[in-house]
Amino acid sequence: MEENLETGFNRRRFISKTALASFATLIGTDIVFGHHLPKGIVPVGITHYDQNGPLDGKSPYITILNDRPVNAETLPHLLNDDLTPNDLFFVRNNGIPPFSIDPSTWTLTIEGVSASSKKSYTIADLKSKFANHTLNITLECGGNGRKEFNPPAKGNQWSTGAVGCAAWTGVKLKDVLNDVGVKNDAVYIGYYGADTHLSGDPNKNSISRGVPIAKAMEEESMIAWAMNGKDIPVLNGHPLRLVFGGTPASCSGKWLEKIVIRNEVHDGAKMGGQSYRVPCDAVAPGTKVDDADMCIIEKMPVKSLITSPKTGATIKTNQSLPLKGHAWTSSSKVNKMEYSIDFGKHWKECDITEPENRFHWQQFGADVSFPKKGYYEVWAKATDSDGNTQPIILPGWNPKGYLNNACHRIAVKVV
């Protein structure tokens, strides 16, 4: 059904009764509960996803947003696995990955004004000197869902697929930092990778972000060399990268060569201006915000994704629909998962698994029944352990289109 639902409708405009009726005519059935559709929301059945590829080491079904730098996302129905396969894990790069990589000679150096010493480690050193751990950690681009903002926000027009959860193997960052020594005045850590700036200028960094020292010292913060039991794909940071759950994935530096321990907020590339920042106070859509009024994103919001069935599913009357998906948060865990078939008027609870560790996305499921023939949307809503709940519609607008955690929706037709 998905191909047949592609139309010339403008996804961002308000849907009038006439437009809604036209859509119903197009798909040949009633839009059940259409009178509950909130103002400003367009039926998800109108949307259409393109597919293209391939990328080196990636599935041909991954969707490429651009190739300089390489950025690619994954369609929701391909993210159904508990652990995202390496070839389906999204790619968010800011520069050009290194061409020559020799893990046997790769070195990580840790230094800085708030480091008690300066030390360097090979990957073999990290593996032998510190306890090795494997944790299931979800990474999500801060701009995931950007294409839904109106007015449009600048940047890669991510849909819902700039997210994935993998089993990362490595060492705890805090163990390495403690080996180097962290002074009492430490505030932030920053990273530097081996990727090249798009200009080719060796004196420019494509990205150099970081996290507060408290985040660096969390039990789940890692320096990783393996992903799902294999070498990390080159496009995802081979041979060494940082992994921080619950923050924008841009904090999880790839092709990791250096970490600096600082007594102030790190000021590397993509830390200033409006990069990975949102207005400190709410603003009206389209507002121009001064850099001084933008605050760093240090936590990602609660979110969920329906991975089965694929949007556009068609089922028969009296047939239940097995619903599956994932939910994740920067809090301890997701406590409640719900779904709606009447555009958010009523909600029913789903079953949800417990995470194996913090930042492991949780699986939810339900058998969904529909009262009669027609067009429906299934909406998913997560609530986390801190009481944060996904909004039904887009959250607060911001100039760069970050932190969209509106309920995920799929289209279903009952015949």
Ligand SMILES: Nc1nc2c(c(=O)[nH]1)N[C@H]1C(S)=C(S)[C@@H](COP(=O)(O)O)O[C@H]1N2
Second form
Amino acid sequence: MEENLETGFNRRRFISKTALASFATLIGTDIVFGHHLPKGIVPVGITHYDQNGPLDGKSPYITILNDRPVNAETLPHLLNDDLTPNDLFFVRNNGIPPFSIDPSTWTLTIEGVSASSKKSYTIADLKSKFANHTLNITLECGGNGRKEFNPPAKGNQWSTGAVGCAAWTGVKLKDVLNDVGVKNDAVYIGYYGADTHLSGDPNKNSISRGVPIAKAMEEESMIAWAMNGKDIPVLNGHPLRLVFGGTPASCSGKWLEKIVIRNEVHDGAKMGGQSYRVPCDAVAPGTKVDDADMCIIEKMPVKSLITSPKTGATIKTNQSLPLKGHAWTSSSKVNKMEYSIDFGKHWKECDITEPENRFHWQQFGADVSFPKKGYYEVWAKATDSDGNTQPIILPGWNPKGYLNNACHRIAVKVV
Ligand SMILES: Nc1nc2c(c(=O)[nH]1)N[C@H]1C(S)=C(S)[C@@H](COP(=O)(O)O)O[C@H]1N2
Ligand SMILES: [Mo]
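Structure of the form predicted together with the named molecule (previous: the form predicted alone):
Expanding to the full complex; the earlier chain stays at the top.
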């Protein structure tokens, strides 16, 4: 490195020391001639590395579904905290995350036919020009629960763990959009992130989705640089990401570099075809649906998760069982939380906290007692302020297995 400087060689054309160090960590050994590696070239050993052991910045207890791209979810009992710790927050990647990230030079550009100007902001600009906010927002992958659909749907076989709630710190998206200027004909925003397509083709995006302009302008729609008071983990979009509650988390663009303000529905990667879409009208399980009859998912349904005890808990007949969990919705809030110990025949009400802000998942609790020894299941069911309730077994089947908000169930043995 020094040699390059002495010979006056322009060091900036080469990969930075920090990027080299993170390459080395991923490979598990030094990259001997790493200082010769031109910027923009990712070592092949990295694009094909095998994932053994914990993911970068993640707990060893997180469940890894795939390693290329990285997808990992969290078991229900590990989601017991009001705010999900960064190392336990699920990861859903469509491509390869950027390896060389320098927050001090990172810029976000906003442009588009429905933008009155084109502006770029560094993270320092965002921090100083706009009011900073911290909101507790739940992110849930549109495919969370896909595993249960029958006939099965292709895609990551998420169980219940592609969800988490964190305290996100950043600025309101609407403050930044207003600074750029939004024309009256604006319909949608689209995002572009710094991750690369799995094929390695720099002209392809792994994903480029967005939200209707009305959603972008909501009070809780954010551009965030911190998660639970710390840097966002690289796998969750460090140094900058979008955060939208109540929509599929695929709208919340990670490694955010660009936002376009469009006068039509954004048509980036994974906006069209069957991606993040469900049949506009309900279909029988197994039906093939034409792309033209599929509608974009703009809202996530009401849902809940029992986070304590862990399924399989054993208690004594004279004991009561403290039940705990979270409930969330895209409407204003969850109004009612119930549980059943007799497979849904009778329901009893749980206590539930108020959300600190919209999209903050709410905490429910109950003391459950059982009439006699035996095997039981505890089922949990949330009802939101729009009157929507979770289905007991499965919601309507759809070709890609989205929006499974069935009641969560745990097994309990009373001895
Ligand atoms: N740039 C970029 N943003 C992205 C993705 C991605 O692959 N690349 N995945 C999306 C999907 S499908 C989901 S569910 C969420 C997951 O966020 P997380 O990995 O922080 O949990 O990020 C969304 N934002
Ligand atoms: Mo997702």
